[in-house]
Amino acid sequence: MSVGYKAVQWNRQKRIYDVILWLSVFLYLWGFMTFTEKAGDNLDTHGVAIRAYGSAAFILLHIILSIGPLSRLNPKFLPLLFNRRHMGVTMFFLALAHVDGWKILKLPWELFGAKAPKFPWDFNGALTWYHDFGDLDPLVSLFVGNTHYGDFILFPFEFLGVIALFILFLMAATSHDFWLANLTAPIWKALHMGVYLAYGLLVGHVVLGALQTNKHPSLTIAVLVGMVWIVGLHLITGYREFQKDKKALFLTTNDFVEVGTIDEIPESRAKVVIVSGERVAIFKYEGKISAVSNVCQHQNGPLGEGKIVEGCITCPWHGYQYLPESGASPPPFEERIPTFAVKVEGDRIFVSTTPNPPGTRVEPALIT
């Protein structure tokens, strides 16, 4: 849902983002095999093709896990969410051509039983490179090929790849809001939150490559610094929230607490408190105060983060929107969020503790 109420699919901004996104990841890939070629590694073409995809999907992986933290530290870095999963299905795609290669676009014609057409950027997956050689079938070849499962420095790291890739699998095949919509924004979000374990099975399966292939131990440092990146990043802002939330707030009388007063609240912004352990957003606007849930319907996204717009409460992730009476999406839209009945005694704000069913119109407080 845009601002007009109207559903985004391919507006100006994310065209225009996709095509930085593809020049940004074509850049990388010439240069990565262009350096490497005239680094006089011993390499051959496939194994730098490989090793060029396989890094892309890595190091988009690390960006697409510090877009969210990033975006709490400083909302200047909140138009990169709404790229984030054309970031994660670019990822997943790049990450499909390190193991099979071009092979995806050669299926049209192999349905067909006809000869596919060369492609200039051809070249062999590391399933084919490396695994299609012998009498064994490749697959099964990845999986009986290395059997040191009980050694550590050992262990076939090819084996982390695979689940890995099938978990960002599941992810890029449900990351269009069809799936949201008929799997709930709770199951869809678990599910993908299963990126986590993804992004933790790659570093195992790059680090692993990396010190059965390498000598040196260049890789393995920048797998490890990455990795404190994104979990020191995370922490940093899981901190950060925590400080939010445990300021106390006082009961006052008729089951109303006081949260802050009017100056603290921008025009057209809100003030996030948290009421009887939930996050509650408190928008001012026209000369008015009202209180609403600080979860989008939509994906779970941060609501007091957002601002208002056409009079409508707009969601800094996607864009979904709410009428601050009523915590309603202006028709003919159906989502619906609790609001919180709200009073203003000179300049400070009550809210009560006890959130309405979602959609209830409350009247706004007015700033005298």
Second form
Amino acid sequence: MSVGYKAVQWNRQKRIYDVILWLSVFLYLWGFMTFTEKAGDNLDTHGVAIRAYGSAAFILLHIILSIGPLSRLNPKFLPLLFNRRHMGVTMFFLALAHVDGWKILKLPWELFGAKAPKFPWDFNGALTWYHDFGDLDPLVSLFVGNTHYGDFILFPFEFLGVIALFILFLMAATSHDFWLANLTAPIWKALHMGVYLAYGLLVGHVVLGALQTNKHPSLTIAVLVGMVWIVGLHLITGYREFQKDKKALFLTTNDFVEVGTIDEIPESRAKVVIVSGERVAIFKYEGKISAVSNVCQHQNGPLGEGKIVEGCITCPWHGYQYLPESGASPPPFEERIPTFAVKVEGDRIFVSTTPNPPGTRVEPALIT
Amino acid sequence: MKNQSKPDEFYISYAPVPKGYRRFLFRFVPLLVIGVVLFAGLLPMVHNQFNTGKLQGTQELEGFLAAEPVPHLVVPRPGNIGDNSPFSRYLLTGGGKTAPSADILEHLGRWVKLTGTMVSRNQLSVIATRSAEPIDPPASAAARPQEGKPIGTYTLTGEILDSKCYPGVMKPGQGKTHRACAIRCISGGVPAVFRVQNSRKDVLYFLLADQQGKAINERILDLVADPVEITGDVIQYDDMFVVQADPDSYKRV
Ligand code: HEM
Ligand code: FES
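Form predicted together with its partner chain structure, per the form predicted alone context:
Everything in the complex follows now, all chains and molecules, and the chain you saw is the first one.
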């Protein structure tokens, strides 16, 4: 990982990031409730917090889903990406508050059978507000109140929110790298792709809920624009990736395949090609050429968009590092990626079509 | 590569931020934050369905505790009432989404002094009852309020609401988002009310009852908060209107 043993886990930039994130969330919530009170004379503002927190979570979800594709289109967005995890967890807690107020803060007291203090920012979440104080347990009422599960327009939109909240919970609970290591990357990655399912469910939650009650066209348009933005951004990025891959595809039956020329690759950077169906990053540095798998062991970041810093391939996403010759992280770190044998003839570069096991040392090809 | 015109900047979260990135972030992040705050201002302006209802605080009222079609309090109007009906009628509930408690209902058919929180939204008022104590009938008013006056058969289109949260503190207290809450209320014994808007946007409220004049609460839960058409006999009890119809004949429109 990091050569200098720098605090990758917690550092100054992460703190600045978090402060800006939480300040913006606070400004939004405070603004929403304040402007609401200004919307009319002497309005009773009970229950407005449910809207404020729900919409805050929904907007934050749009931002989270935009960062990935945006930073593929322009690396300047990468500083927003490295700490996306905190955005995700923040969004989960906003959604939880939308549903349950700040009851979770009262757990420590309730576990000991004590009476929890009343927090000044506390409010009744949607579950309590709409389902409690009646003749059924609120959690039962949530599922049996509106029973039109077979109808589209009448569909109990709350149910979509429940599934989405469950997915967001699983993701927030497993967001730490500890779980990434223990669940293994593919399972973790698949779980975190659930965010797209959650997004779809939440669009349904809003369209069949709030937009059925308040049919103001601007609201519908806002949700629609958000959806077109998210889907469009992913389609554009996906298409560009596809085009790049098509250009970089080298089909071959030989042991080595020609992948381009030395002057195509800037110093300390890489060119990404596809060899035998796998993305390979070919780095040029200090008069040498090395080829490694393009996939970062951390969260599958695109190593070929990284750079050689202090002698190590550095991932653009979270800064994990690998030695270009061996694909191994400098000790004491233990991440390893597959390497590929390389040859240089004149200014032409050739790469082996079969990867070496992760961490195998390969002599770099010298640029003559 | 020598003499690159642009430095080859690369962002690493634990290293100092390169100049170009710094410049970009100093422009983009404030823009994002301003955008977010702008949203907080704009959204409440269009998402402005509020409740004009209010909790009016604790009140004490003396009146006749009537049982049908739902428990309600009949209060003689003070002073010279002219052509107006001599009584006001207030719907009753318990605390939360419930019917009045048993120690209030035991006085049905008698005159009581009732304590509770008044909740009202235009001409719809409900009292969340807390306690009741029997009193002697007043000398001036008729000891028993009048029977209802049938005023004809009508077909009405509107929405079934609960008479507590709708005039209470919900936003907006009707429509799909409020459906689950209204179902809880009505199922818990809060009187079901039919909200009808005429072509001049005047809002009228009708208490719902079956042909025998009994409450229909648990029979209409499935139709709450949807547009519904009801054809039935409208009966006026002072300032309260009741529409009597077989709940099976209610139609979703
Ligand atoms: C158990 C799960 C959930 C329940 C019971 C629930 C319930 C509700 C209810 C009753 C409303 C209407 C609120 C009102 O108009 O006062 C609502 C609106 C909304 N919910 Fe949820 N929700 C759930 C999960 C979520 C989650 C996970 C999100 C995440 C982002 C979310 C986002 C929203 C949004 C954006 C709105 C529209 C807010 C507005 O009217 O301005 N909900 N939800
Ligand atoms: S450092 Fe996280 S994906 Fe590479």
